[in-house]
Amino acid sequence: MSGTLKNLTLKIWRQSGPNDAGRFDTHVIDEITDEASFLEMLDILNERLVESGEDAVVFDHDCREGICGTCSLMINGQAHGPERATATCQLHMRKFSSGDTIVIEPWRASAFPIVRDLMVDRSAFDRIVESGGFITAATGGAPDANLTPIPKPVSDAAMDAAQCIGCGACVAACPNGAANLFTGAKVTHLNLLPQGQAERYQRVENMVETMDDRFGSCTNHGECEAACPKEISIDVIALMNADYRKAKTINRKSLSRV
């Protein structure tokens, strides 16, 4: 790699397991090019740690293209770091200056217990999706692409919500550890489309109540929107709340007829 070389001090959270006491370890890492990604910088650190007989820092990563959402790090107190609309894997060292001290932590939320070091368990998100993130689809051949007309504003709004990669930055940034932006995105993605209408009100009730069992309450701080690497608007929370209020009436009436 070419580019300007930088010397940095890293304060990295190390924790052997969910029930162990954690600590910050300090590492001085030199000659890191500003063209390296943040995860490449951690790779270089880990190579040096292994070469010296120390344990590598454990962190989540997969696609490294801002798609999978696993690169979940709190960097200097900001979810995914200082660059807006950017996942950790897309963050480059040019955003830092030589001589900087960088504090690297895992997501801090009770719903995301630490597995080890910088890796957390985000399976609470899976429980929300399992409770309602599906649609009824007829069996047989695939329907024609334009068989179900969808107005462009509706399809655009649904696609905006569908951009959610489930990274958990919204939860980590929220003072209450709420998951309303994530849940709102998943609900809105399906509830706006014609294909999602069959389960619409059962879906929103199930998903919101599963969320409430595991996460804190939303009090409209807006930190979730600012931290989201896909810039999902808090409008999805308003849409989810509106559907949830309707669902409590509609679903109760449906049960009374049984």
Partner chain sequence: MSMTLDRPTLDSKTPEGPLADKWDNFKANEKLVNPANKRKFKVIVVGTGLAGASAAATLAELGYQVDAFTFHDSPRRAHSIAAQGGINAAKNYRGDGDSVHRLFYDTIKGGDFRSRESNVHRLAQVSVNIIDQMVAQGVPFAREYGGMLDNRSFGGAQVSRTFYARGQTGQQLLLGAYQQLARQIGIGNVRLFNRTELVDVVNIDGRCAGIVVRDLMTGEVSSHSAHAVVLATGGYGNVFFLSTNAMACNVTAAWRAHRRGALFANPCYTQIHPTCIPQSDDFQSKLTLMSESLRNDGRVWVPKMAGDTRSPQDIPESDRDYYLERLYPSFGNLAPRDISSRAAKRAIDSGQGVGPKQNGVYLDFADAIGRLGRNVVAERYGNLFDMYERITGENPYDTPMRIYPASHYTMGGLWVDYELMTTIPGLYAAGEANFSDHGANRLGASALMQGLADGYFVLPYTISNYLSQWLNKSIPDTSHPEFARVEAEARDRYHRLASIGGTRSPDYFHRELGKIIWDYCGMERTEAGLDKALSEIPALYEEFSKDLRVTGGEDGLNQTLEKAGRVEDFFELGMLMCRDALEREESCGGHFRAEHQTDDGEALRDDENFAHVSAWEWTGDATQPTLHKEPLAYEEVGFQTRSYK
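Could I have the structure of this protein in the form predicted in complex with its partner chain, to go alongside the form predicted alone above?
The following holds one chain only.
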């Protein structure tokens, strides 16, 4: 049954632009139903700010169903807040208590520059996908879908990896700001499938090197897996590393034959 939270103190990071100095603003929420989602609390705050002539807090959000990957936020130092396997948009106020102080910050990673307040630029993820996170299959020439049977365990494992929503929590949680869970998930999804074999080694080499140009290095802390709202396993990083190692030999061999 629903209840009411009283006297919440929000400390929210405000920053005008990527190169400006930031600060914490403090706002008090006198009362809110515990049925409200965390982002609905910010909506209410923003409506109050606008109607009293102040600038709304900028934050990214869209589907509010935990699937589009647009929302972010470090909440009390945790990516997507305290609830396991839950994106910020699906976090509800019943996970907090009256009198709590809640610190809200943007993703913290040098590869994700701050745009304003709580919004960051995650386009480095798109660059990784553009470098190889696809199977080349131009529209029109595909054979019948059942021509290539895929064993269910293989298909299921590919799907486990493919669930990544591209939110960036893995990078934000990583002490090194590494994107290995994100990249590993896409490499695993495509490299496990029979359709992905033709480009397997080119894919992993291109994606890993695009990633390395922009993000920090993985040192197997495992914070990414703990923060992932889709519970993607760090096994995907092992698979990516194994394929990358093979790729360095195989791709060199094919070059030497040219």
